[in-house]
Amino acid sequence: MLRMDPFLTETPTSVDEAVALLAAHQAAGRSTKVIAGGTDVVPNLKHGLFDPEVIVHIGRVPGLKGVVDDGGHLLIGALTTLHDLSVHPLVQQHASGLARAASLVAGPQLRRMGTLGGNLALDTRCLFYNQTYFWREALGFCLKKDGSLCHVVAGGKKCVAAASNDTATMLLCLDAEVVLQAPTGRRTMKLEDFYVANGIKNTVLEAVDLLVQVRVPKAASRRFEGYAKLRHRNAIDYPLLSVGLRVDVDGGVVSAMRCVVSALQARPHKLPCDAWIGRAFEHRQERQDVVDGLKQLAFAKCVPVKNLADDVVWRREMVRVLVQRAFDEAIGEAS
């Protein structure tokens, strides 16, 4: 049996009183942790992955969770369940492809539980680190855990463990922002900028910061999102490999492209996709062509490391496969 080690719990009833919460343990020198479903951080801290003094449950605080339209933006509470995400009808009807991510996270259980803050700050996984303590410690552990060695890249110096989060993968292609709250106040910055390409501290949260909101911007023209997601299992498994798309479509032309690529590295691997800015995009063989050099393009610039538990050959091979899956989805094609 998996045991958890010993910590204190506390369960602010207010964003103010979490944020407060968090600072003053810091100053004590306590490390913390924030926990809202619970569904990634419960695992990892029996696997001793995380060894906090403190856990800080959010789940009780109010007023961060819904959905609600501003007019130009999607605005959509950190503590909003991936389940209630995927079927709300704001979101499928401006955000379908961020509908469709949260749709395929883990198994129905999970995603009544768990939280789009909490995928989007969701722990790096990597074949050598999320195992349980005795098997880490028999290889000498690693350097996102516990050791100064990477078993992936050797003599690696930065840790490459895989971003695994479905929805910041079609996120990042709508530019959504997210809303961080610290003693100081709030701070709103692109999810571009929440990431950074370390697997061992892979986002820009300090301790004392809370991910409160994330802003997704609605369509001005129209607008095609798509997103794939490679496992072995259709339910349960994390990403080997995952795809969002989006194009938006002015005048029959492209006006606005982006692709995404995940599961690769530390952070979502985002495309150059200028190039197709003014292709035509109307008839089925103009948006076939844009596709078949977009998946081309992401061969080229998406190569694995086997910092997950399957064959890097394949994963490579797999990234036009998910590309077109992704297009697919997107123009309404899919099977």
Given for the second form:
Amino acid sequence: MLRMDPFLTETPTSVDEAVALLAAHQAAGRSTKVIAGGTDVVPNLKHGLFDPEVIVHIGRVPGLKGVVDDGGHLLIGALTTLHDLSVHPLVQQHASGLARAASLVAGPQLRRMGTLGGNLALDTRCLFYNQTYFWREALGFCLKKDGSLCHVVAGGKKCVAAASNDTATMLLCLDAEVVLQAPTGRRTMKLEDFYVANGIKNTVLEAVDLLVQVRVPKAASRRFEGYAKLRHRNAIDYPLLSVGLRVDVDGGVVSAMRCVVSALQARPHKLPCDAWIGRAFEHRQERQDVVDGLKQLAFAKCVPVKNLADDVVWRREMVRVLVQRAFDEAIGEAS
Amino acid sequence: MRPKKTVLLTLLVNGQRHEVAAPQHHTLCEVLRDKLRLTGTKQGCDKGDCGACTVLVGGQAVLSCLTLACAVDGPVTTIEGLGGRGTLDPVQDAFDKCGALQCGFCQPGMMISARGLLDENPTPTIDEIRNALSGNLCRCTGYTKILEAVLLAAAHGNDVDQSYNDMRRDRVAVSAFPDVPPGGGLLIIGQGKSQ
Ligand SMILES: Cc1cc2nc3c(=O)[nH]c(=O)nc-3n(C[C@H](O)[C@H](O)[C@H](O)COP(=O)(O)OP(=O)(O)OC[C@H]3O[C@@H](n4cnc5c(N)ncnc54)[C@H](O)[C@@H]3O)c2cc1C
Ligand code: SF4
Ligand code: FES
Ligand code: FES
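Alt. form predicted together with the partner chain, vs. the form predicted alone above:
Below is the entire complex, every chain and molecule, led by the chain shown above.
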């Protein structure tokens, strides 16, 4: 049995109370950790990766669940579970790639527990990190936790653990924004600015911040969106690679295009796609020309490192395959 | 020494109210097994990979090894709560009739996931069954008998005896592999004399 070290639990019943509690404990010098569905926090506590003195359980905060259409955006509460997200009619209609990405996270029980907020704030993952204390100690720990060396990049001074959250890949393609609540007030930022290239902590979330809402702009024109994920067991595993793709088409030509490849390093990798704006995207061959170019670009730019338990050459080769699959998914969805 | 606080929790488990003192950092799995002695819920990997610890909370199949006991909102159903005194839940009956187990370690979690599915969707397709059970690992059976058992439990509105008798009368095999039409039901393959 993997026992957790003791901690105290706070159970706030409003957003204001939650951030006030976080601020008060921090000010008193106590380390804190927010817990929503707990599907990432609890295994990490059991592995001794997190060691907070106080856990702030936000599951009982009302008003943070559900999806609303405000006309221009889908507003998704941070506590919406991945299961609810994947079956929600508004999400299926306006952000089918997001519904699909959510449906491919983990297994069914975990999707009923895990929340969108928790998914976006998921800790990065690494072969040398997501292990028991005993295992990590035997290896002399690593830079991300308790040690000073990186086992992935010899001599590396920066952690390159993999961003492994499926919904982030797709939400970045959809130009989503996140709304954060701090004791000092609310701020909205682009999801793109939420992630940083640091595997030790790959978001700008502060200990006193709560992620309260995700805003997804609705399409202004015809949109194709797709998500593809590489994993060992399709039933449950984290991504070894993930690709999100969105193509907006207006008047038969590409008006906007996004492609994000993740599970490579700490920050999801956004590919520069503006070169395809204005390209014809009606006929089969025109579309395949676009994706062939994108596959080349993705292969050139995306180089997996040995941070997950798999052959990096295979993961790299699969970049092209996954771009094609995301594209097939996108075209299939729309036609 | 880390601060540790024991609190009095009120849990509704299998229709019974329990007041139990537990440290705030204990999981539902620990409380069910260690405090309430409901050891039908298994603790396998203890980190979300295997599904052996699956219970229903508020009717939803969740992992008790990743649920903090003090965060539980809603009634809990464990394997001990399926069926009643001396009676089996149709899922248990079907697992028994199909021989859908070997060592049995995965069974409580499997049956709870199956019950969660059938409560929400009484006539699942084979793909829906596969999906609903995909978070439950079985190292022994190869899953075929398990899928058959859930099909059997779902057929005839949970009248397992009826389904089982049909199966025996017609001397047919139920198969979990060929595609079952939407709405589920038993798919009958080969009416061989050799059975
Ligand atoms: C076996 C297994 C397989 C998995 N497979 C996948 C997978 O394939 N893909 C995938 O993406 N994930 C996977 N997960 C991880 C996890 O289930 C999901 O990412 C889930 O969405 C996490 O959400 P949660 O609510 O449980 O997060 P929690 O565990 O509660 O929290 C995760 C992190 O987010 C922070 N946090 C949570 N909510 C907020 C908030 N509102 N504001 C600020 N911070 C917050 C927490 O402090 C913590 O750091 C898997 C987990 C397991 C155990
Ligand atoms: S990338 Fe290096 S520092 Fe980061 S978790 Fe892995 S081994 Fe540790
Ligand atoms: S013991 Fe809970 S999932 Fe394995
Ligand atoms: S019967 Fe042994 S694990 Fe399923």
